[in-house]
Amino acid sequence: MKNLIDIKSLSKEQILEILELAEKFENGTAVSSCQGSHVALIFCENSTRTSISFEMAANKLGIHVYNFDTNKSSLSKGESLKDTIENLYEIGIQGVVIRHSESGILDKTKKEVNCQIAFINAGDGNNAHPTQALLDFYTMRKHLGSVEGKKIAIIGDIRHSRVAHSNVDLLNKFGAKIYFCAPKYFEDATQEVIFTKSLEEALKDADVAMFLRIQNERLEDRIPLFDYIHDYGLTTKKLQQFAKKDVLIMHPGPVNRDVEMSSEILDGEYGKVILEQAHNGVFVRMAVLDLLLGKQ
């Protein structure tokens, strides 16, 4: 593996590598093999999680980090990323850690560089999103063991969704039964899914229940929002009504708190997977760095 764009390019025995570092990493049990290495973190987009993540594992790692402000960078003058990156490489830059709102511009712009520095996509548009795939994953594999033959529900925003693109490319290698349950104007036909409109429907025998964000910057017309709320919000009396009392309650985050679902599920008890999401994926983007930057 020598860069990660995306989780189709994945075999299955690359991705439970990836995992199987990251848990001993969590565990104490695996030492850094790209200690001095130089990571340059380049986010065109906002981002909490994936960024500080990102730089927390590098860190952990004793990899050198570089916060790329892009705002004050030559790519504000025009510079395309190809030549940014190739002159990072020459200074020293050994790796990259891109978010982009443009889909597919890391697989272009890789093929475009002239230099061996390792790619890795932090989420471009909504194509792909892999780390975050990746960790949750992980955090399915803690709780439920295997995720074959197990009913994923993945609700929401998924049109504009990287991360169900990615969880479907990966789930679909591990032989999950995967639902997407949205409105009309939320449909992704490009993957072959269960679809359905009802929430009832998805939640129904779900054992894992992943919630998307309203990605309100991607949308080009307003939604009807209290209906949106109404019949895909996540409440506790539709836990209660329609799934089993044991169903991971998941979401990539950000929460459009008492959206996609209500602050009592979120500070409640379900509330605390979506919490160690964001603390598994510390881990497995220690792995993921330590395999492309280290010494093989």
Ligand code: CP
The other form holds:
Amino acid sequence: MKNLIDIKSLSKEQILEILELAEKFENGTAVSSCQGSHVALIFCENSTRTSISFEMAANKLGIHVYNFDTNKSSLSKGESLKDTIENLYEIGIQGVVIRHSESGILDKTKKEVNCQIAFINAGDGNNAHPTQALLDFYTMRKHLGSVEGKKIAIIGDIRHSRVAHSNVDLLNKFGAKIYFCAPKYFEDATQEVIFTKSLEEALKDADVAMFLRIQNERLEDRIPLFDYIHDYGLTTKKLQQFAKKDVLIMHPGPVNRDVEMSSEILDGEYGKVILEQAHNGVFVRMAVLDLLLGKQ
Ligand code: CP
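Would you mind generating the form predicted together with the ligand now that we have the form predicted on its own?
Whole complex next, starting from this chain.
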């Protein structure tokens, strides 16, 4: 593994290697092999979980972290990402963690640059968010063991969701049965999944129900929010009526409270897994950084 740009480029063995190392970092049986490396965090789009989690992971590994403030950088003067990264490499940076609004920009820039710097995707447009899918998989496996044959329902703004796309790529590799549930304006017919007509159908016998944030920053038109909440928003009543008692409720965050799900669910027992996702992300990102920058 030299870069982490999307899940499609990873084999099942590489995914399992990341998860196994993440588990070792979590239980304290692995030590850093990339201490003293230099990594820049280039977040051209806002983030809380991914940016702090990468910074925490890097700090725990003894990596020197450079938080690249895009507004104060020469990107704001029109410098290209290719030129920026080539210069960072000459300064001594060995890896760049990039979040960007443009889909495919990491793949494109990686092909343009003339240096051996590691590219790590922290989310590009609606294309891919590989470390989110990896931490989601890590969380699912903790609760379910294998996901093979398990029903995973993905509900909400699928069209604009890099999280959904990376999760589909990953879960299909491991034999999960993926169901999409979304109104017409959030559908994505390009994916290899089963399409459902209602939240009731999606929740029925689901082992995991992953709700997605409405990506307001990527919408072309306003959506009928009241109808959306009525049809797709999760409430305690719908959960009790339609879902198995032990269903895992997941959400990559940030959550639009009382839109994707009620505050009652978010603040209750079911909402705890969503915080656990953020917790697990640190160990998964430690494993990714160590495999890319370390001596393995
Ligand atoms: N899940 C996720 O990517 O959250 P942030 O946008 O806060 O990083």
